[in-house]
Amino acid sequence: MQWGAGIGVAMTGCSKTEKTAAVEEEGPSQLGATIRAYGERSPHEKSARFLPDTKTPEAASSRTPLADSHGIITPNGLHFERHHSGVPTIDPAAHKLLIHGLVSNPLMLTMGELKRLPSVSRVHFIECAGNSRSEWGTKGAPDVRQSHGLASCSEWTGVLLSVLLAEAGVQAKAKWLIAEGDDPCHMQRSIPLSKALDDIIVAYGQNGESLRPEQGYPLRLVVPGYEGNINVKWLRRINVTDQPGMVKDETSKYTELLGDGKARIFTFEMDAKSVITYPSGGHQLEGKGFHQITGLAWSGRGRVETVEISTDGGKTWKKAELQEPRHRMAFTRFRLGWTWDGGEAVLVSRCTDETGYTQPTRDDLIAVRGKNSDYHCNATKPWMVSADGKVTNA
């Protein structure tokens, strides 16, 4: 562990005479609340997702308060959401997932009948193909929840994708597959059958719980490492293609068009990012001495396998330690414990995937992409903390 030099100056102590009247004059003197059927959070917590203004609801997004969260879960009501038809209301005894097209043995299943196959729980992260949008410009977003907020980790459970194709019979010529919500807009994304054949999840569980409607309930897709739009939400069909449907959210949206007038499409996996959640913009340092710098860190291309932290701004850097176990395509929790002195400081970490693949800078993101798309933001996120202990957008 590196706990920093200037420990002890963020450890107060008191007497054991002190201790045991704090404890006998704040214990409580009377019974406590009777037990619930479904757990509540303690009244004295707060955190909640971040609510853009937008007149319109039923195609908005909520996001994730990263900078609240311990570990890499992310708890189920505060995993972010983006809808573009609002949130329909599912009966799961009558919903159904249809799978034909290129098939030998077109598939009509029951949630009954996809629960009694076998099933898989994996570790992986969702983020909005948008996340972070707000920092292509030089502005940038004043806190996590907002810069970073558009991504969440869950423990997803189903049946691996693969699992149901190889009972439908894919045949030879089939090359994608065309999945479709049960949203009023019937979302629909293409995705690469060789993606399909690896390591999909069709999900109907998340942290030990069904499915929140907001997440999808009663089915989804979980297409590890790839962009949020592409885990198609309420899924009801999967149509196996020789081709991309070239959709509507592939097509006029989530492409990308670079600084020499050409567009990317199909920019699936989400590349390595990282962003440090304490301290972070908002945050108030009480004092000089020891403070335990922490944040996140994910990857579309598979595990996280360093992580650096700088306190000067980019001029050195120093590895952080990496919380165990690291999945692949999941949230990685770094820490790295810092004395602080007491000055300015600008904070910013970096990762590096199992790719070898680094996290860039803005300025280096821009010289490769332009600044024609606001998709795939994955610049390194710099934090001001100022003599007086304020965190800011640097």
The other form holds:
Amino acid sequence: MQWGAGIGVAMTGCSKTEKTAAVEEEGPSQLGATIRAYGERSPHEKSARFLPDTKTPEAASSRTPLADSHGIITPNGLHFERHHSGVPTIDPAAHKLLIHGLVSNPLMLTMGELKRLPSVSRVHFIECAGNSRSEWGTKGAPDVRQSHGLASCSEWTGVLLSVLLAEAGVQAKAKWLIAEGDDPCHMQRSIPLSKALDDIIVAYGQNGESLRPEQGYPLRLVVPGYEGNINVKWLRRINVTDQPGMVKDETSKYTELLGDGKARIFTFEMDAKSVITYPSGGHQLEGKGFHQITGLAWSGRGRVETVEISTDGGKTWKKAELQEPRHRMAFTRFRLGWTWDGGEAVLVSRCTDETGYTQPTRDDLIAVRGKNSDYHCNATKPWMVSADGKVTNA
Amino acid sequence: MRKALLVLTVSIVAAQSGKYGVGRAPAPEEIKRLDLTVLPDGTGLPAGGGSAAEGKLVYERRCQRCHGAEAKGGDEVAMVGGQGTLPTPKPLKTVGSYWPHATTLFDYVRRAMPFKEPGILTADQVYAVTAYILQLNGIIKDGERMDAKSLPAVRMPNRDGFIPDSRPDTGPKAKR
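Okay, that's the form predicted alone, but what's the structure of the form predicted in complex with its partner chain?
Now the full complex is given, and it begins with the chain already shown.
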């Protein structure tokens, strides 16, 4: 305790007399809590996922409170969820992964066997293709949790799928694979073999611990930069094929209807996107003067190269500082100091990725896609700061 | 005992074939038991079959509560109608107006429906209810039986309604 008090004095610069007086008023300190086997956050911390009002919570999504996050990593308990038939309870000792189809040596792997193989740990975002669906409308969502919360970012650990496919021996005519989950509805998606041989992770670890059940425990695919639905959770089977399955979630869903009635199919990459998380909808600025504007940017096509911020609704732009290291297909934290003069301001960010692509406005997107494409909205998101400091959806 | 010996033998083969030799070769019947894949060309469709008339009975018992009478929609999505609406401001995307392959309907119903009891329907029932939805959409005739041969031969109205990804579609590098 004396140690703590000494450091407190040194760090805060309190005078010795003030500190002594405070200790006398408080009396002797009580001991804190004991050590415990598994930590929980402070009872003062209430940040939570947004839950929709739904009759079928087993087939629904929850949204990450991005405005509460620091840095680039989403805490495991706050990673967004999207389930199609509820979260299954899976015994890892009984779970197996089957790789079959156009392979020379079909493989059945236990979790223990998967963990014996060479592993990688990489930071990647996962974003639902339906994230920011609200922003197609004339009035967007009121806060960033609802508008952008179907995106999260973690350090994932597992075996590269390319390692497993090499073990199984992919045959020359193979072009696709169909990945399937062990959830009750056996959710599945087709994935081009070229992506599988590139950077897909068969993941069992998330931010230093095993996957959470709602993130696919004990095994999931992490498909860097591709739409969330393809990152199949509770992975149980990979069927190597010469054609896509044309399954429900790649035909009737996750296709984008254009103005002429045709629909884009197999739109895998999530386009470059950014959003200011402070100040953002629902915040109340405490007063004029210095505020740090901060937010998150990401691209399904690689690294974020620049983020620009406007405080006048897009008339003028300033480059934000980007947190390093910048990982490919990962959240990138941006920050910019701002002195609020107490007047109305419209804050908006836009990012550019390593391919040179710059995040468009909603009008830009609607001009080429119409209003019915539903998925893949990566429009810039303005927030209005009123003279009373209230921040709302602009 | 014979099965165990077989597995042991093949696992030794697998151990010699890969770089790491980890994992075992599954027995063919293990693969068959897990393999739910149905491809648009009909690969993977099981034996059995059913008609729209049979499917109507399955539908009314297992599907109607959520999808409404004659699949016109209720708490859950409509599965009929909408043909011709895709280029309009209010498109109605249904099996009849939007889905490019009939095999997808069989596959999805077999693995995921009914919502609260996925996997409960027999192959015959899935073929029958598939036939019923296709018939309601005017895609097959009343008496047509759906099975592993006839289902992949069904031509869906929006079969040619899909185009490859044409992004980036904004900015200086936009594909037009």
